[in-house]
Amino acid sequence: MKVDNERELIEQAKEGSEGAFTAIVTANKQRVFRICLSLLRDAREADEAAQDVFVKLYESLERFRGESRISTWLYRVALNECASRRRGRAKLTASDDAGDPPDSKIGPDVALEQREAVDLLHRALDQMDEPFREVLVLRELEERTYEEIAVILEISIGTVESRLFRARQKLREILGKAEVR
């Protein structure tokens, strides 16, 4: 969504236009769902979290000042929502499944290896502290720039670089231990 169009939609939504609010949700729902799924690893819970993010947007739209893009604000709210849900839920089991269908063009052995690799990555992410997990997900899975991550997390670019470096180190360490087993 273009910035000018986004500002227009926000103003219309603030004035009560359901169509404008729907357009904002439609433009951002996949992005918000992906970040929730990356952090929560459960499609149903990610969908619920994404819905809660948009409810929060609706409830606080009047206070949105437009100092950043709406997508930036939504990322921040999504990260907070997921962190809250992770703290509040029971310990995850290793068998959690995001519900992704296997690729029908590959054999069962390759599909199993891919699923095991994804499970290993998710278990590694689960072992990381929240600030490192967030920056890693935003950079590597969401492909956000350092500048975007800094705005979303409300930290400096130097802190983004530092956290990303440490997150990658921790990921290598965790994955290295997993290979030994």
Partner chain sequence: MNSESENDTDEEKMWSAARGAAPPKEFESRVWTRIRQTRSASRWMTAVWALAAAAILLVALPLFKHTVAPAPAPISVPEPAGPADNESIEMTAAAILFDWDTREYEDVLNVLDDESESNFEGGST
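Now show me the form predicted in complex with its partner chain; what you just gave was the form predicted alone.
Here we give the lone chain, stripped of any partners or molecules.
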């Protein structure tokens, strides 16, 4: 979505246009869902989390000043939403070990081989610390630039580079172990 078009849609949505807000959702739903799925490894929870992100956008639309791209804001909210859900999930599993393991299905349209690859990747991401997981997902999955990642995560570009380097090392380490097994 072009910046001007995006601003226009935001203004229309602020004035109460449901169509404009729906257009914003349509343009951004895949990236929000994708990032939620990578971080939560559960399609149903990722769907709910993505919905919550857009509800939050709707609620804070009046306060949205348009200084940054809407995608930047959505990424930030999605990362926070997923981090919060993961913390909640960790508390639940700590208090109740009998909880079901997360489901990593990504939909019936994806071929089995691809599904396995995605599942392996998601499992590897799940084993990483949050800062490394976030920076890796933004760079490799969302293909964001270092500058964009720095803005989204509110860190310096130098930190993005060093975190990404260590995150890639960690991912290889985990995937290597997974393949040996």
